[in-house]
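Below sits a lone chain in structure tokens, taken as the form predicted on its own.
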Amino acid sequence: MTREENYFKAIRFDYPEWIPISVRIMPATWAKYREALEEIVLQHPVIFGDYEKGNIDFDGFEGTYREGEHTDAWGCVWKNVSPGLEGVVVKCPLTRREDVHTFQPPNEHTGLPHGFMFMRLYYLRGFEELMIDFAEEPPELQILIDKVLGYNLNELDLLLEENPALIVLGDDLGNQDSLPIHPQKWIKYLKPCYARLFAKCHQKGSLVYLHSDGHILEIIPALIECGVDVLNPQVGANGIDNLARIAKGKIAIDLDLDRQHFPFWTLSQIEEHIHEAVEKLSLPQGGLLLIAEVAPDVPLKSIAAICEYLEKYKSSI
């Protein structure tokens, strides 16, 4: 069986024959460590795959995580004091609520980059102005909302013109330890987006995968009734525990693993870690993805670990 194959299998219920592995590497972890991480790289092939020598470019920031300033097409003013991790937006377009009426979406296709909807909407109001339109709900927050909206589903028209098995987004919809929003708010004004956004895809055979940083547990039946077919939530935010109560068998989950702790957990503690969540999240049919991102802070010796780790366990189903 392929990698593709089983991962399709996994995310399908369909009995895999192991669970799923990756491990994601930030650019400033490559500009770090450089060839002592390609080093670890080249030993993991389960993982990384056919990687060759120099297929990375050290240096190579891009987009929101190259260094100084830049406008992007929504007119949103991005800065990165530190290159090789992601920047924020530091200008709003939308600072003035009543700026909402003459607003239009660019004129040109973005696809869909982390951050497509409900961090679009602070991209372009602000974070505490956004916060303060969804508590007194004046008519400009739908405004605002089907404007996105709208963008999205026509750019996810051009994406699914390839019919992709899976497509892939992005947006993080929580804070550390709650929702920044009432759950009964967000089901009134932004599930409505994502379930149209999630039919729409399974209209035209496409499975939906939806990476969301953040607490999102009170969210996720909701989510799970819009359609999502594999979610990717981070465990230090919500918890083995509640994860396994709430979306265990229902929906794939690919378990963003505790990447706030790795910098600090000994290599024992990383193991028992992954060992957790296998323990606690794998069936037999599947359902169980797992994936590490490292930063930085990141020891050498855990990124190792963190590898040989996951190439131990992915066999426990």
Second form
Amino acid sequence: MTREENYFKAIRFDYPEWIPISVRIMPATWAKYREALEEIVLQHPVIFGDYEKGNIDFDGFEGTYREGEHTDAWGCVWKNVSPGLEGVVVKCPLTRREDVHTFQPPNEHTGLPHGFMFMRLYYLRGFEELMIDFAEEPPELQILIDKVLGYNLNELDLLLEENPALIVLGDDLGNQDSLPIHPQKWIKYLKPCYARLFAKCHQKGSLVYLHSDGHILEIIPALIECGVDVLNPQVGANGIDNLARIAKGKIAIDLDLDRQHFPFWTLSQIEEHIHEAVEKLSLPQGGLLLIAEVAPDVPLKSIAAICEYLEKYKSSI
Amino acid sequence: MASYSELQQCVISGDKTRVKELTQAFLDNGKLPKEILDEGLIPGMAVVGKKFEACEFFIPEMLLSARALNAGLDLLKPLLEASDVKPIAKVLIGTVQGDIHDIGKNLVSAMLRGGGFEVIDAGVGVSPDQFVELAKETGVDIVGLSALLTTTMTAMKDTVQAFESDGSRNKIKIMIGGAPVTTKYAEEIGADGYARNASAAVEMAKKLIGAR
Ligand code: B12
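Moving on from the form predicted on its own, kindly provide the form predicted together with the partner chain as a structure.
To see the whole picture, the full complex is given below, headed by that same chain.
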């Protein structure tokens, strides 16, 4: 069975042969470890496929990962203080509520990048202004949501023209230990957006993968109702037991292993973590995938161990 | 005449207009600015903090209350200054070097202001030397450090050390916070306190001032 076939078996609960595993290396991590990291990558073709020496430009940062300021198609100005990591929006085009009325989404196509829906709202309004909108619920809140959603639906149509088997989306919906807004407000304003987007994917026969940082336990049932097929939640902010209780067997989970601990854990703690995730979330019919993103503060030997243990436990299905 | 509990209630419900009206009414009736602050505005915000801890309030409600409180504070501030009433303490707060997350830091600032502190915001990506310089310039009592990344937590340690090397460490208290930070880490790096959220940050700041 190919990796791809096995991946789809896992997300469709169709008895994969192994647990799909992946390791994402942040650009800043490449820039720090360079050839030494490349050695590890070359030793793990099961994870990194047919990567060849020299495939990556260690310092080749793109877009908002580059130092300095950068204005995106929506008019949001980004600033980056640490090249190789993401920047932050420092100038929002719609700081006054009334600006929402005349605002037009971009004419150009930007796809559905990370932060396409909820985060885009605060990139446009500013986080605090958006939160005040959620508190006061003026008509402009819905108008803004509709404009962003309208743009996203169009972009999605374009992406779906290629008939992809899977649409991969990312939007950080949670904080470390709660949602930013009340779950009921999330259900009122945001659930309909994701429901419409995901329904469109399903109509075209594409499955939906959604990444979200942060604590999202209270809205996982709503996300399931929206039609998400694969959820990529942060383990630390949600807890393995909670994820098992709420989502196991209902949707596939591509578990974002604990990046907030990787830099500090011993190798055996890393092994225990991966073992625990497999033990508590895996089912013979599938539904579990594992992903580890490594930041530049994860020691090289820990990166190597993450790869080794992922390979070791991927067969314990 | 309205009661302080009504003023507290308006802070809790985030009714900016009413908070302003009531604060003005208390002033017109000869109440002392300090009393309006201590009996009305601050206790109202303390309830907001508790509701936030209990997940009854989320960020929108907390910020709405903070804005309502500010509407009252704007009227009181010039009067408090004129009568030489000092804030509880001055806090310098910033996100450490290499880190751009500012949502949590801004919430902590809002709650500290609501708790009667004067807050000076140093922004994001603040280097250890900048913290030391700013703390000196502004003469703060507490320095608050925020870090949301494991990669930037180490800059907290560097900042504590910069205060040590400068010889000004004993003039200030340092409190830290952010998603990956813990009490244990605060102890390890020699900070004076850690708080897990904006409402706990107010309690911690008060404790640190009390311990001075
Ligand atoms: C929103 C967000 C972003 C936004 C930030 C927008 C902004 N203006 O701040 C954007 C998209 C820009 C972003 C960027 C990045 N992010 Co980010 N981000 C988050 C997210 C989802 C929420 C953080 C947040 O705002 N929470 C809301 C506030 C209210 O909570 P808070 O910050 O925790 O603050 C509270 C307490 O911590 C405390 N507190 C905070 N500061 C202080 C200070 C003091 C003195 C005290 C007492 C208390 C205190 O009180 C606050 C209020 O209650 C978290 C997820 C998470 N689990 O936290 C990831 C997260 C923090 N990000 C993460 C990462 C990796 C990044 C990037 C490196 C990603 C990248 N691809 O490059 C970049 C960072 C670049 C840089 N140089 O800093 C990781 C960090 C992992 C790690 N190794 O530590 C997290 C944990 C997500 C994850 N999947 O693991 N991010």
